[in-house]
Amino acid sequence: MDIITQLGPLAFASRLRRLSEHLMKDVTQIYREQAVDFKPRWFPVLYLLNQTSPMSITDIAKDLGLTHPAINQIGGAMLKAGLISSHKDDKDERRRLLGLTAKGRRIASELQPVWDDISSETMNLIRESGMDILAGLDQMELSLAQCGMYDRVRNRIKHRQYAEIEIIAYQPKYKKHFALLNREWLESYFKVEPHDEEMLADPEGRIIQNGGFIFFAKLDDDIVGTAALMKIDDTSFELMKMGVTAKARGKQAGKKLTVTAIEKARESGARTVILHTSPKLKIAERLYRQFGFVDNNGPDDRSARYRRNTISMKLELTNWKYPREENPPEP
């Protein structure tokens, strides 16, 4: 048993390679032995084209899951061998439409009987496997079209690494944290201003003191994120001064101190928590939009807004609940 096959499913895909080139390479031995000036990799297309009338390269390669460079290849080999022609499209001059010559045809009828016995064979070997391994392959297509192998491995990594990120609770000792993990963002996308400085300075008074509450992302024993929530009234709070070192960016850290802190608030009573931040911010933006919260510009705040640049929004606290994941295509 070699290691490949020990391995498992970590392995799986390996697997399924060298099994479809150990049978390819004995295909191919058929054909040669058949005496046929036939490759193996021609047979999609002489099999498509034997069923339908001439299409052009870019449709052939869709049907066919390849590339057009690949048809484009394959074709230039099969008309080389005479089994195609090739002519253009009358009602579109970049089409180049391919067909099976009449040798084309016959080789393909003449090739029928082998490829009868090849569907046979590996009917048999299927068989002999003890399941329907090509229902399996069917199902296991579809479940990858509805979520690919690499979103499925992003969420179980992103919920892995939301797991490790720890959440605590402000403490004298982070102050300095606070005001670094802020400045890094202030400075990097606008300028720290004095209304800024006050807050950076004293974040005990300024929202502790007033019944509000300071997150600190630790990971590794490193503290790599904060996020503030600042009491507004009894009912509402203000999510703010949230930063994440561009070191530890996309491990979920801003994610968990905004779950954090919305969980917080509603815990404190509150049933909606506002926040102020800037279009420039997209991935922040993002990051509120996935957790429900929605536009808060009045309709005459509109102006406001663009001259100041802030983007408000709301989330309203009844009924929140964490939301589903998700991998939105990316760009």
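Could the form predicted on its own be given as well, to go with the form predicted in complex with the DNA?
Partners and other molecules have been left off, which leaves just the chain.
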């Protein structure tokens, strides 16, 4: 049973590494039989320095597409083997230059026919596969240069989490969750103030009955977040009382609540959404700016309701679109 093969794309990197180790092992044996003390992993550096020498470690790393630490490690081993020399750059003492020694050039000359043989047999192996693997690798490396695997997987995780969040409207049975979720985050950073108490004690009377809305984020049958839209007038709402429980933060609940609130405000004919947040809440502020909120420099006496330091932000709804790079997946 070959688990790595069975895992398919999930074990793609492991399979490439296994293939690489197989080839490296065979090439190591070839070098040994040719009585040459040389390691396959040294090949790219030796080959490059045989073409252009000396070179800085930074330039070598850039030309080979490897990391600076990787070149340092390979360079250290080759230096110990007497294949390269190292000295400071006369023009910039902060830079270290690597160059081939006479031994290094001799080894490169001796191995050139062997490298030609390796290249020929590698092409035979590729032809036997029935596909242009090198062209495929070129395209894969180009694609990864444009968007790395970290970003690809991270975005997919975020899209999946976004889809898993269910947004539901206010019902009286959720009143306790509105209070609990808001108290949780308020008590984590501030103190619950009188204006907070009024809102949390009577969300229906203070928000719903005045033309506003309250939403809840549901995940795995648990209420994990909430947000409210307070109607200011016929053309504006205030996004307020947003809270997500600690265990669900980072799982897109706040983002989906924000999207829902903004879209509801626009559906209700509003042209502007304002909010008040604290400069202490850097993640929340970054989220709001991501959605297009900007500093509200106009008159806003609503900030005076709180003793805690607040900043006022606003979003103009004309032509507003969900940020393209954060688009949720299609349903």
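Whichever C-alpha set is largest while still superposing within 1.5 Å between the two forms counts as the rigid core. Note that the structure is a prediction, hence the values are computed from the model and not measured. Residue numbers count along the first chain shown, from 1.
In this overlay on the rigid core, residue 126 has a C-alpha that sits 2 Å or more away from its partner position between the two forms.
With the core held fixed, the Cα of residue 50 is displaced between the two forms by 2 Å or more.
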